[in-house]
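Here's a solo chain for you in structure tokens, the form predicted on its own.
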Amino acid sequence: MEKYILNETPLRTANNFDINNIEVVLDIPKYKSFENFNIYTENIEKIKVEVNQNKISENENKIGLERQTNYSVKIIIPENITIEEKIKLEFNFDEDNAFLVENIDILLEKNAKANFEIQYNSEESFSNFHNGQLNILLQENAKANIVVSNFNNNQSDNLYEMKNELKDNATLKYTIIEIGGKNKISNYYSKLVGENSENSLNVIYLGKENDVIDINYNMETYGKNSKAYINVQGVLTDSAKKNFKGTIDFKEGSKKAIGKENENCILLSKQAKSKSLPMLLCHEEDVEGEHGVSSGKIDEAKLFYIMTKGISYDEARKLIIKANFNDIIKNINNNELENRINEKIDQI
């Protein structure tokens, strides 16, 4: 076991906020292979894919701890493309595959489309340790829809780092479902570097017990007429903590970009923790910006509301939940992943 300071904000705030980053303990195996890698598609002989196992590079991440890995996978969209049906990884932990730091590349060229599906799975009651790297890159025109998923079980580390860039016209609509783990530490840099590129993004996290949460996401505006969206709901209960650092920085030539960022976490138990550090900078004057947060117990007027129509206390907490999640769940357009999280809040 050894502690850690990670996941520094792109701007320091005052100490005493207890924000700029985050010290946890962390009990990071020696380097083992992992061989539980699956990739699906209909439409293989449409796009480019490498695989490289036991791929050992060391580098360190905006995280900021040092990685080894041991996996890596490129996938490429070639120009004018389009793959309608989802290309899907999946990452799957046992006691022989508890070990991972991956890189995955995945290029969309020119005009490109498609859509992704990534997951992460062990179900079964062992520690596993996951420090993984997701480099996207989207050229003039090219269109992605990514949905990351985290369903590891309650003893794992779960490090993710996920890095954008958008060249002109490109637009990146990403989803991630943060819900396994004991310790949930991510990152998420993106450039619109592109006139008139967009990125939005959407998440949903669930603590409990006394899972550790720390979210730091920075969208940096390049481009004229760039959209940059940050919208995050989450939940904790039992003695859960959360950390919410989202930044929305409007380089100077960004004239008429807008960014927008939102977060809403609901508490339910005294002893949950939620802080929250949004923040706006601004290098250009012709832009738009919102941000705002909230945090706090359910709705009491709701949760009243809800039970005179008969349903049960527990029921309605669900209920509420679920609303707020409604959104983000809905766009995915998964069944399958769907029924998983709402059984994941069933749970909680």
Second form
Amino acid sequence: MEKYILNETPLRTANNFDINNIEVVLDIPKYKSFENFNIYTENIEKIKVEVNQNKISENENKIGLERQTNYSVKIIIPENITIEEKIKLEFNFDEDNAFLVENIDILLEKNAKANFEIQYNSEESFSNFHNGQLNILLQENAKANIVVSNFNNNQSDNLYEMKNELKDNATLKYTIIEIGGKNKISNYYSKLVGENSENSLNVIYLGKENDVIDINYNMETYGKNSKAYINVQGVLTDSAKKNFKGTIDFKEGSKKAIGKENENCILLSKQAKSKSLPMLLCHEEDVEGEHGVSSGKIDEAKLFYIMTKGISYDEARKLIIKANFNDIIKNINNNELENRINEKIDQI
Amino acid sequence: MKTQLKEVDNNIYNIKNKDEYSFKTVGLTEEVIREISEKKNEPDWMLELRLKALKTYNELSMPTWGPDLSELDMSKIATYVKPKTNMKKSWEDVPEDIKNTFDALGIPEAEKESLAGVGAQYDSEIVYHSIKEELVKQGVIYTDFDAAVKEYPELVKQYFTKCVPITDHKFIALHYAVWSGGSFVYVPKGVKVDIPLQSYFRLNAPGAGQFEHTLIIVDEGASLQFIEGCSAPKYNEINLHAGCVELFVKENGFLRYSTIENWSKNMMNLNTKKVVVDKNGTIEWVTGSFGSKVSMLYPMSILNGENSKCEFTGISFAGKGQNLDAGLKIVHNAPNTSSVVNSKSISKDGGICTFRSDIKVRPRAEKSKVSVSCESLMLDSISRSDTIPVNDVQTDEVEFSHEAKIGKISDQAIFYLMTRGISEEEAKAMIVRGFANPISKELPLEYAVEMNNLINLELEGSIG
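Please show me the structure of the same protein in the form predicted in complex with its partner chain, now that we have looked at it in the form predicted on its own.
Once more the chain from above appears, this time first in line as the rest of the complex follows.
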């Protein structure tokens, strides 16, 4: 067991506000190999896939925990290729595969289009450790839809770092389902370097028992007319603690850029703690930026209304949470995933 | 149509008097502190407190966040500059050059027209203090802080450092080590002071620091409006302002604390303000920050009593060479407390405005409400505007909402005004004044005019 200070915000604020970073105690197992990786695609002949084990990562590390990878996957979608069916990457933890430090690199060349689903599962009751990194590069006019789901069990540590770079007219739709793990520490860094590039990030988080959630998202607009959207919906119950740190950083020259950020946290217990730091940083006059955050318990008027229809208190509560998540879930367009998320909400 | 506001005399804030003083200390050592205390003929407990604060200052580290403070060299700052006069009760007795400065700033005139009392500090000491007789009869105390230490020692001891402790941060420790001047106000139970009191702080000496201490106690059911103004002429050396404001609002009390700050652009303004509000009490902060090279200012409200309220209305205007890091801290520490924050900022000519906040809702603050709104206006692309708000919710029974917007002056609005025959320059100025209007309308008329004048002054030649 060791104490680590991780996930520094892009800009520091006063130390006693206690949000510049997160202090966590982690029991990091010794380096082991990982075998349980699957890739599902009907278009393997159209894309390039490279899988390596035991490779040293030289990538920049924003979470701040030293990484020696035991798995790496590189996928290239060549120029002008469109892959309609989703490409699914699945990492399944079990007792023999309880340690994963992976790199996933996804490159979409010019005019390429693809959909990815990346899933981390550990259904059994054992402790596992995950420290992943997902890097995405979209060249001119490329379009990608990425869904990352963390369904690790509630004893696991889950650290995840995502980095994107978007060139001219590139569009990236990103969804993160942050459900599993007792420590959920994630870092998302997106550089919108291209003109008219667009990145929307939709996130669902769920914290229970003594979960610690530390979310650190940062989108930087460089290109003219670039668009950055962050929409985060979460629920905390029991003694869960959450830090949301979301930054939209308008860099000089990103004229007509738009950045919007929104976080909504439903608190289901008196012991749950919600902290948020929605930063707007601006070095360009001609931009449009806004953020909004809200925290509080479930709207009692809504609860009452649903209960008058003969639905129990517990069911009504779950219905409202599902409704809050609904916009994000429906956009994923994946029934299996929707059912799994709803199952997790039912277990609250 | 040109604005109907009075023409601004560009130079009133920059009047430089000869650097004359009767006594001066430079630097921050134990010897300097003993000298200040001896000159003030203070009680021993105050000297001990100063020395303890110096020790704390030396132990604490510089902030690892916010604006760059590396230009500040405490060994060069004049920590105490005693003007060549004692405190006077009539403007006629104040030395002519000092009186002329305050005349130009409009203080004696405002006193006649719209104030119930005035304190005027010049460098390290209060040079003029007055209060209307009817308030004295009602038991209101308004005096300079040095006098309060001697005349009301029990009251001062009961409250001094109790709101803002010496250990709060490095610059508050500095303040307690070398504090001088400031105001002391006590409003007895049930007394309503309807006309505002005003303290004005003027720093004339180049390379000097001003460390005034303001302590206000609004007792049960009492109310007060207090206005604080600050300015200084511009020098090449760095000047430092590390004042401290300690406020106490007792049960059912009301305090509105308004500040118009126009320090010169060589000033490091590292001021600390804090209030403790009891049951059903209300604090209203109204603040306009225009001056200084660097500001770090986050008035803190501790809502300790049930149903206590905080309202914060503030505007910052950063121009060339300015880095204004301002905001607030609020702690909701009792049930049914509420806070409403409305903050605006304008950046131009490379100026940096940062809104920084920390709002905590403690577990016991059930059924509390928080509403925060921040708006920033960028007048060009060489400036910066950052919003860094921390929202810390520790209970579920709360309504917490925070929203912020950032943007430019709408081209459509300018075009519309120009179709009505208004020049582009005036159209932009009108929009900026409109943007600032929610703040200026909260100020007494004279100060709203002053704020508008400051905006006009800042905008001159910068847009259009």
